[in-house]
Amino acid sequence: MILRLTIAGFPVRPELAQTLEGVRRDSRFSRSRIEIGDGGLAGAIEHYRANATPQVLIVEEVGDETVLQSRLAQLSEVCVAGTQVVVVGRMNDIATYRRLLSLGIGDYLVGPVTPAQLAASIETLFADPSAAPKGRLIAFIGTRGGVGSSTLAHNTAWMLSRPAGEEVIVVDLDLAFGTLGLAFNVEARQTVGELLSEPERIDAQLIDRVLVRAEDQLQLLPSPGMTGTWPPVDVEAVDKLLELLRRMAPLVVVDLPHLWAPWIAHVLEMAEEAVIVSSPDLPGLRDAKALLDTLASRRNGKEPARLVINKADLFRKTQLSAKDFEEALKQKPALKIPFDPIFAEALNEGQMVGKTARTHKLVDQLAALAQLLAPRHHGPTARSEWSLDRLAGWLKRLKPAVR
């Protein structure tokens, strides 16, 4: 099993640092990103006060059980739910081991550990196929053609890939008129249209060969961008493609065309975040309401679809305001983005706004949208999650024994 994970290790002793280097060279983790810090459990706590936690966090603690208890409580306050934590300690005690596992810790290993032992521990965390980490799916769709949905999808994806180094894959599902390749000035080896036309061939190896790397943490799957004859898009083919992509990156951004079909409805239903982009006019309001009403009962407990008003203030005298949208839809727009030619200028240069105009006021708005859609997120992992309440209860029960 080849795992694509974000892994961070915080050793205290050089032996564990060498073990982490050994795991990094293991072929099973060839697609994983492994970062090595220092300072052990205390160092991890300090680091993740200001940074997002990875899918797997390996921490070493050489203190006694009292120190371990205290620092784990602090770690739980900065750890994103779903992060698998592996603790390497010095206490060879079955009771301690069981208590840690009952709290949701992924595994407890008594140091020193070998690369094979640590690799096996990580692999066990994801041995169940249903436990394999799945990336967060973010889908953009416009209420009408030309409202700027694709531009916002591209720029938001770029923002999500920076500066923390989050791996992002962008998929352009507008087979006829997609602009992903133009937006990033890249040429596709093979397009998403070709993949979907032969769904039986879709697998992780093929996708890995087809993806185009635009930047260190940003990969693209462009559309053909041509009005050729394509077979009807099959829901199962799209589902298979996106499920595989979600195993390959913690964040997957999908740009959907402005049309309605079963496969488009399926993507909007399965996405963790669905973003509806509308122009500030009556047709935009009507179509936004239709989409929001349709998705309200079909997203199975996920976040309601978010509304973004784009190209605001282009026609100030005739446009509808954000308040008009809020009153009609009973939902406050997540963001109102003014019309600005900087978007067209950046597109003509094959660049993102944040790259061509770093100090432009729109950069902050795009960053805010990215943060809204994926706050401190590193892909849901499985089996168990941190529980601060359970940890606090455990510490309370043990408090009389701590002097």
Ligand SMILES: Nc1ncnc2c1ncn2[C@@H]1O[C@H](COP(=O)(O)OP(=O)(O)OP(=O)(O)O)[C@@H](O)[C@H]1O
Given for the second form:
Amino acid sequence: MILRLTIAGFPVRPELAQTLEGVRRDSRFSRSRIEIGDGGLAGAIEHYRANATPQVLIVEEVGDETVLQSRLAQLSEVCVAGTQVVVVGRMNDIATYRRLLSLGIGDYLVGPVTPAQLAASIETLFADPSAAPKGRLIAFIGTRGGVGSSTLAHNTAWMLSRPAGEEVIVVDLDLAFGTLGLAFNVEARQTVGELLSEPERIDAQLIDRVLVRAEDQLQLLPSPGMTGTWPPVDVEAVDKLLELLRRMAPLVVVDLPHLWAPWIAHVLEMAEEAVIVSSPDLPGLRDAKALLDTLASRRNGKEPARLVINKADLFRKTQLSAKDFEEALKQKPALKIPFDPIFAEALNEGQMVGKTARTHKLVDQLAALAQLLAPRHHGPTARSEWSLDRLAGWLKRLKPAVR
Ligand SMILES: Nc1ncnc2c1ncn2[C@@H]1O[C@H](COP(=O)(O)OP(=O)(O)OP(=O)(O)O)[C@@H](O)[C@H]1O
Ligand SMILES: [Mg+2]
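Just the form predicted alone so far, so send over the form predicted together with this ligand.
After this comes the whole thing, all chains and molecules, with the earlier chain placed first.
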């Protein structure tokens, strides 16, 4: 099994640092990103106050059980839910092991550990394919052609992948007229249309070959502008592709064409975030309403689709305001982005706005959109599942023994 994971290790002792280096060299982890910090569990707590957590966190603690417990409680406050935590400790005690596992810690290993032991531990965490972490799907669609839905999808994806951000894959599902390759100035290796026309061939290896890396943490699946002939797009093929992509990156941004078809409705229904981009005019308002109404009943248990008004203030006198949209749709637009030539300039350069014009006033707005769609769960409000409440209960139960 080749694992595609983001892994971070926080050793205290040089032995564990060497072990992590060993796992890095292991071919099963060739597709994983393994970062090595320092300072052990305490170092990890400090680090994740300000950084996004990886999928797997390996922390060493050389203190006693009381120290371990209290630090795990602190770690849980800064960690995203779902992070798998492997603790390397010094207590060789089955009771400690069981208690940690019952709290939701992924595994507890007694140091020193060999690369093989650590690799096996991580592999076991993801042995069941359904246990593999699933990336967050963020889909963009425009109410009309040309409203800027692709532009916002690309710029948001870029923002999400920035330092301290996460691995992001953008897939261009505008099969015939996609602009993803142009926007990032990259050549497609194979079109998404071709991939979807032979769903039985789609697997992780094929996708790996087709993905184009645009930036350190950003990979693309472009659809170069070409009107080849493909069979109609099949919902199951799209599902298969997106499921695989979600296993390859924690964030998958989908750029949808301005079309209405069963597969498009399906993507908008299943995405964790659906973003409807509209121009500030009457047709945009009508179609935003139609889309929001349709999706309201279909996105069960998910965040309601969000509305972004784009290309605002070009015709101030005649445009509909954000308030007009809010009154008609009973939903406040998440964001209003003005018409600004910087988008065309960036496109001409094959760059994202945040890269080519770092200090431009729109960069903050694009960052805000990224943050809204994939919040980085930092601070005390973001407890992870394995964490505080259960740990507090455990601490309470242990108190007499500790005294
Ligand atoms: N806020 C903006 N201000 C000015 N120009 C913009 C803005 N947003 C997007 N554009 C420009 O509008 C054009 C169309 O954008 P884009 O291709 O993103 O729209 P779309 O909704 O994806 O269109 P399509 O229907 O072809 O998929 C591009 O040239 C882009 O640079
Ligand atoms: Mg588009």
